[in-house]
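Starting off, we have a lone chain in the form predicted alone, written out as structure tokens.
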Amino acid sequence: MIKKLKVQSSKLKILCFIFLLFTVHCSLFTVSACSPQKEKIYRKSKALMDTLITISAVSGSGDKAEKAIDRAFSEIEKLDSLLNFFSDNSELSEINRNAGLKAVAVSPETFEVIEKAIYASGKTSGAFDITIGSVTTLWDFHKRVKPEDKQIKERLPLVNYKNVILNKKSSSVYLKKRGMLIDLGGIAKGYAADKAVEALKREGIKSGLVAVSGEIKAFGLKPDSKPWKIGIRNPRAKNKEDEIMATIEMTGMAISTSGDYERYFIIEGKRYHHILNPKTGYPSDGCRSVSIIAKDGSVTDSFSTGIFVLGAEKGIKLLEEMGIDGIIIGKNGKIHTTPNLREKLEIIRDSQRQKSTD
């Protein structure tokens, strides 16, 4: 059953909620003021697409607001289906079973997600590729497994975003190389996230927010009529306290971080993260996290990835050149931000605000 937020005191006026997803890049939070509106926040988690998801609507009715929320689950359930690289019946797989054999007719959702990571690909010079399902499957960051040098170099050949051939007439994919791998990773939940909201919006939800692990997307206002607020994490907290190292009000945007703190390992003490750099087929070691800022999903989810393999200072340039929010913390700890983020994020620790001199 739909659960309704209780509202608590605390020193940040009233708190409604606060989570942590456990595989979270950002960390979310709701901040407002007791409101005599009968509107209020109704919120439904699950497991899909391997990681935890919270759908939250602002209604005035608990049954419009499940109503509403199921339905953005389906369509989250539906692109788990299609786009699940480790499904044999999604049509991911399909595509990667016929890499250098035919093209692939998909549906208008896998063309589409695709279609928009090649875009991605394009602007990032490659710093962001799907087709490096080849290379990401030698790695295995839960047993600490590295691959050897060698397995990596026979892989990297079948890397190239450019080896992908759409077909919007037909709605097909084709790969191009035999042993090419499509991963989305980098991107479906971004998508999802956008999906979701649109099955929200068409049920007559105002207001909302999706946060599909990393990616979150709101719209609307809380029913205090202000903005959600939204925390960014310090990739290397050493307790809860030091957790959240940045807030930022949103709506009617998307919110994505990629970082080196949630899935590696460390070997003779280097660090070994599932952020993996097209190029070589190694984690890549410019930053520490990159979250961006954007109305799409779709767009913040591959380009956060992307902007973490350029490194900071190409990818400030890029993202300036977007007209892109993000900040990026470089591999030395210094916090860099675009022009337009720096009135609107809001550094919680003195010193960590000592060190964004950008």
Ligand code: ADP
The other form holds:
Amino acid sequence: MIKKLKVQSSKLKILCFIFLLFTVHCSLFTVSACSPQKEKIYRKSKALMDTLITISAVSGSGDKAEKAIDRAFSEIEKLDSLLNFFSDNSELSEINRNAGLKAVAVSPETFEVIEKAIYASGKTSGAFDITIGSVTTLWDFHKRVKPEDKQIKERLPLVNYKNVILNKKSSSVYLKKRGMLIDLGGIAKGYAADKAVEALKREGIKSGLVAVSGEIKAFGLKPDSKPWKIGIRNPRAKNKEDEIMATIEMTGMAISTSGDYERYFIIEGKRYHHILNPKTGYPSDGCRSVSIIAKDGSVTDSFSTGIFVLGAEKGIKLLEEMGIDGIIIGKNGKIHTTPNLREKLEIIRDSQRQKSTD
Ligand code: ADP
Ligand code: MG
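Form predicted together with this ligand structure, per the form predicted alone context:
The complete assembly is shown below, putting the previous chain first.
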């Protein structure tokens, strides 16, 4: 099983790379302009964590920027080696192999990301659940593999975040049931964006942007003294002109988008995509896309996935309770936003007026 997934993962890397080159999930509108202090935006991209990562740093010195960006990439490489679901050598695989057997002592980063994931599960009443791993492995969205209903039902008892036992003292993780699998695909990239930004700041960078696929975190101002401008993708884009439905200017914040258009196939008019409802094991039809804006990338990543499953109504209610901003494109294309966000968003195109294709 793991071997098969490895092959898919390398294919995914290439797909993501092409995808990001031509149609960016959350597009970045950045210009490498010079300010009076001759500050510039320096930028580097790398394929890591099964996706394309771009790190930008504003600096008056190319050497300083490069050193900082390399440090930030080292941080992400370290996380990739700890949290990779497909690598036998990762700490995550060690936890999964020992499910139902014993607790596994892990590094502070692995412990922290799992702790943050469990927090998101509690807040979303289990709509976000990293123990979805035993079910995600049944689906293959590239090869259009839809598991049998029976297979899904057999695995559902293995999905329950309450069966993840964390011990802070020993920094250990124990999965209570044999066969349980943690899949951090819904949180690891946002957490990596947080860690990369911390690394840039430690290197003295005052402004920058980290984009781990669609998980984006920005801080400081661009050399033209303006905040970073991020585009939110239209989940039913039909062509290039149609691609961005809204933009938002931000700094000191992260934004993540989860959408049903990223990894999917359609059978008999029904869309099957990679965000699964932990209660059913099937793709959630709660929304078309969810974008969340908050301080931490680990929060925006996990809550964009969880709120996608909760649906627009419950999702907006939860965001308001938590004081977090979000924009949700409901299953019929209706745009829902938290009140705070309305004046900050520039809506370019209202997807509600578009005819649904499925
Ligand atoms: P992407 O990884 O494309 O940015 P998301 O952040 O929405 O998209 O995460 C989707 C990934 O999270 C899936 O590929 C899978 O690995 C995992 N996942 C799917 N459904 C859930 C869920 N309900 N809770 C937690 N993780 C999930
Ligand atoms: Mg996510």
